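Next comes just one chain, in structure tokens: the form predicted on its own.
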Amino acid sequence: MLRVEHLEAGYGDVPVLKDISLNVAASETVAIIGPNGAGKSTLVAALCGLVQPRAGRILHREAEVTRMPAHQRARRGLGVVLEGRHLFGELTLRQNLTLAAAHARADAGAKPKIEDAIAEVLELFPFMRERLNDAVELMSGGEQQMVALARALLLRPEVLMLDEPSTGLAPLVVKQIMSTIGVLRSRGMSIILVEQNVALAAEVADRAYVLSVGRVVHEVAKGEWPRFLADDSLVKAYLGG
């Protein structure tokens, strides 16, 4: 589904990724996990294309889109929600969630119409059915937090990257959202979740990479959880904790 080879990437001359290299299957749920100056979030917006890499290549469904700018990668199915959500804050819930469905993916089948795809994503969120008319702005950060995901799941993604989804939100919220991530992967959408809670990142994903100063330096293998969080040399050497 999606394919990274060798990539670099980084910010005016400041390299940040180095020859990364990782792939994401249809239907899977791949976390990246590291330690904070891993280069998580670089590698996040060099995959939607808001950070245009040095080297390597990112493919969709066999397809380069390495160059390809991050509108057109979103119409070609790769979903996004950044670290900071970037919502319009000024704007209601109702108008946020009918710009995101305007522009949905046209290839994903039959289009539905807008009040019936947002009539969807309220079925995921339902207290967003009591704020519709509600700004943004005036919302607390995990109900924020919400409204970006709902925004993504309107373009109709076939891949959702999650870039930090649990920072600063309070338990309950953050387990509101994992168990949305849990019916998302139990639908069939592949998923990358950036996530520095190692354990929150265990529950959904099926497998894991492991990002140090840039590089990918252990690959967390489907059924190997168990053993990687009960390894303690493991965890410090490569998250820090």
Given for the second form:
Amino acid sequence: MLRVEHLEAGYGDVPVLKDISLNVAASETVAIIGPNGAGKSTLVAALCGLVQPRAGRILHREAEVTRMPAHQRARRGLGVVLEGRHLFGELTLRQNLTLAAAHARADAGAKPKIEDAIAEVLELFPFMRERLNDAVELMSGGEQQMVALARALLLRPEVLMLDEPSTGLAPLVVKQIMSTIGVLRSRGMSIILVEQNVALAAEVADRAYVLSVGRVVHEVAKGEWPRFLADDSLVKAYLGG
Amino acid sequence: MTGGLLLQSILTGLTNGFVYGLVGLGLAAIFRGTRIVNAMQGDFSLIGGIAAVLLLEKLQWPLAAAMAAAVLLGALAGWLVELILVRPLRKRGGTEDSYLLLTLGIAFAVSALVLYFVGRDSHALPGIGGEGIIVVGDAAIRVHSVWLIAIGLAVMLLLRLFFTRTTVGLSMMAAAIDAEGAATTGIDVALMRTLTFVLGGLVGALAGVLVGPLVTVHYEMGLLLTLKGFAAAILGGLSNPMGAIVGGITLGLVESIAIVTVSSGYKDVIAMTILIIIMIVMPQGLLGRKLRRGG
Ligand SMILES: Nc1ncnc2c1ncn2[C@@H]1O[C@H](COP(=O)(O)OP(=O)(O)O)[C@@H](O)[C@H]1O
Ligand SMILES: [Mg+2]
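Instead of the form predicted on its own shown above, give the structure for the form predicted together with the partner chain, please.
Let's see the whole complex now, leading with the same chain.
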């Protein structure tokens, strides 16, 4: 579904990602874990087109998207919830959702009507029904995180990338978001979950890549989570736990 | 001051105010959409005004057709300015002051081009409704001014609907509020920035064909209008394009009342003094608001 080959990227003259290779199969949930500053958010930015790679390739469904502009990637099925959410704060919830629905991926059968698409996503987030006319900047952090998730879903992504969706939120909200990710996973969406909390990542992800200073330093294969979590020295070595 | 004189200065102030407001509206829309202070906004008006004059005088087009074509030419000018000059500068990492310098340069260039090709004469543009006048009590207002105010109001309302109800308008807002959020929502941010300039050119040229019949069109009108529009936009709250109309009306009224109560020589001094006082009391402008991010 998504393949990354020897990706290098950075800001200005500063290299951040040094040599990243990974792949995500259809219907798979893959976690990206690693300490602060490892380059996880930079990787997400490169995958969704906000940071231009210096070298390497990104392939989506075997087609190269390495230099494709961000808005085209969003429209072809690479959805993202960025760190910091990047919502349209002054606009209403309805306007935020409408914008995403209007730019949804069109190749998977007929595009549903905007109202129908929004109604469908509201089933996942019933609290939003009462808040459609509120400016999203007036919502709580947890609510905004769900708005960001709903907005990404309205693009009808094949691959959904989530950059630390649980950071800074109350445990109950985190639980809610993780269970929503579980629902999406069971629907067959491919998911890339960036998470600093390893235990949380282990709950929802099939596999994981461990990032450190811009490189993949370890892979947690399918079924290897218990061994990885049990081995304190591994976790400490990679995550500085 | 007699009631008739007061009423007259209110009518004049309203008319001028809508002109300043339209120029300010374009300035504020561009500032909001691109964070660029467009020092050539008044030159879109010059382009629109001079195009209408030439179409009328040289090609004998009917007034309505000449005005409509001139407004479209303004939109085209906005598109070209963004595509040929602003966008390349952005790709090279232009800063706020470099955009200001760039647009100021374009302003002088447009003015020089008009001087070279059209000359230094002032050109009168006929008003909508000719020289017709409506008498209101002891005062009078030109039919053209009534049209100007009506069109100004209509543009304000249409733009409001455009920015809140249409996908393109909302996308322009979204791209202005959060470019990265917009791009990852499938919005072509670069295209929205271009459209912002197209809109700025269109509104600017509209202001030009509407003000032409009141003050005549000449090669130096651009910078003067930019200054008045800038004051209107700041007064209304630079990040709220609708505020520019309110700011423009305030500026127009203060000016025209200053003329009759003090003296026309001091009108700019008095107007600017009052504006400064308003800005000290309301630093965000009359309708402004702090830009806030969700969080
Ligand atoms: N916009 C930016 N400009 C310059 N450097 C950045 C920027 N964003 C991140 N960095 C740097 O890139 C490195 C990786 O950051 P990031 O990808 O955010 O890591 P993570 O998400 O794993 O915490 C850090 O050293 C950070 O300082
Ligand atoms: Mg990060």
